[in-house]
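What follows is one chain in structure tokens, specifically the form predicted on its own.
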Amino acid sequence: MATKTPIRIAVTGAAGNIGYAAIFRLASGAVFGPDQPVALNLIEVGPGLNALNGVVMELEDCAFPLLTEVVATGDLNEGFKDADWCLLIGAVPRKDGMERKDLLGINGKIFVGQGDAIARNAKKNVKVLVVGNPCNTNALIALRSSAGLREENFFAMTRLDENRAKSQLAKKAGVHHSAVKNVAIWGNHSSTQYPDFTNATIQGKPATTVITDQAWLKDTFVGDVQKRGATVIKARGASSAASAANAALDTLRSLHFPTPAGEWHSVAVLSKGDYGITPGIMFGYPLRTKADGSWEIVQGLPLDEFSRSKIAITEKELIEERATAAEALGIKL
């Protein structure tokens, strides 16, 4: 048995489709490595608690060598206790007839409570990744509700968009997706996000020299990535689950291990004004993780007029979301 101290990961919505697709890979060592023990704090609410009992049984039946403990609970204080990582998946989905303001108000209350409970119970250097939508603004709400924790340890997931973008570029270029590097996702995890092909590479060459069809890049590619979630819903009758879980685990891995030289990964963090973005919104940036576990925004990337116009649209949406959530919750964000 490995002798490292276990990494404790708290997962909300653990019995839901995304949670179910994520926790077995967390327990197997697929994220933090084959010699790193993990402990899981699995959190559910209401009817989900019964399903969670079944998930715990399945974890037991897997007999994972690296899994040291499973805590299954509906109590946030117990669920976030001593967590090194909080993976916040659980959120109310948007229903027919529901305005975005309604969703922000309902989910906002959830993330106020979770942020407070994390601050009171998790480790002080805890890292928090928000997956539940609208994840950028939910992450901001959790951050503002987590007194005493470090702002730079809060993240919102844009990796699903990055993975989708890499796949689309690879398909167009006729190469394996691993040949596509450095696709930055700027802004919001929504239909306004901007998948930046202008700084991407394919087999080490600029993507725009491998794929010379500018109309495809600017219209088809950007639009397909922005609308991919809706396309999946239309095809399978449900929102992305396995691919969302995979992207969440990719994000954890990329924030845990150093980024390979010359590369970056995409995640939303609290803007401090980099690239002229309004401070105080959770904005998708290209990041590099350092050897000590800290991170930095990749600086100096050239952004042409097309890119800047797209980034301005997603920035505007996030500013509006922040204002809407603040009004709905009656708090300052």
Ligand code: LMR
Contents of the next structure:
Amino acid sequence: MATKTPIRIAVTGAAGNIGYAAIFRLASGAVFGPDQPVALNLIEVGPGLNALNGVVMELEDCAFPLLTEVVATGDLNEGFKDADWCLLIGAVPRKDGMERKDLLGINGKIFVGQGDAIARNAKKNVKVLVVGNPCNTNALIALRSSAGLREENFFAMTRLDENRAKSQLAKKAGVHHSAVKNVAIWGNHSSTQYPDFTNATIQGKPATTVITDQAWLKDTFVGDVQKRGATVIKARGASSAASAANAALDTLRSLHFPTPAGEWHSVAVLSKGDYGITPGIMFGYPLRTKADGSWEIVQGLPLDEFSRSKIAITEKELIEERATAAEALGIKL
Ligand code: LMR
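Let's see the other form, the form predicted together with the named molecule, since the form predicted on its own is already up.
Everything in the complex follows now, all chains and molecules, and the chain you saw is the first one.
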């Protein structure tokens, strides 16, 4: 039995497809490391509660050495109690033909109650990652609903886009995806996001010197990454689950451990105006995690006219989403 204090992770939508794909890896030590105990607070609603009982049985049946406690509940106060991390997955997924922001009316209100319950029950330094869509604006709603917590501890997931972008660049270059680094996802986890190939590297060289087909980079690559979620929905008849769970866990790991020198990872955080972006929207940036667990936005990346025009589009969408959500919920965002 490991001796470190357990990290307590609260997961909403714990018995759903993404939750199911995530929690066994959390419990196994695959995220926080082989000497780090974890406790899980698993949260479900209504019909999901029965399935959650089965998930708890399966966790017992795994006899994970690092798993110290499992709380399974439909109550947000109990669910977020003493959490170090909240992984907000539970939300209605989009269907074929929808944009993620079409879910704002259905999902947005969930994050008001969750933000409030997190603020009242979780640890004061709790970190919150929002996966449920539209995740950037849902994260903003949760942040604004959680008085007393630290703004810099709220995140929305753009890592799935980063992983997708790396795989597409690797395929085109004919290299393994591990050779592709530093793909920043700017802006919204939506079809306006900008997967930045101009600052990416392939085998240590600028991606644009390895892949010189500018039309492919600017149109095919950017468009395919922007639409990948919809393409998966068309093929599966359901939205991505295993890859979304994987990206959520990649995000947790990247925010927990220091970022290797010269690299970065993508995640959306509350804009304070870096790179000229409107403050007060949850904007996807390249981040570095420091040794003390805090993070910084990578500064000084060159952005050409093409990049700037793409970033302006996704910024505008996030400003509009914020206004739509504020009006629908009757709150200040
Ligand atoms: C994804 O990117 O696969 C998820 O955000 C689900 C979706 O609606 O696309």
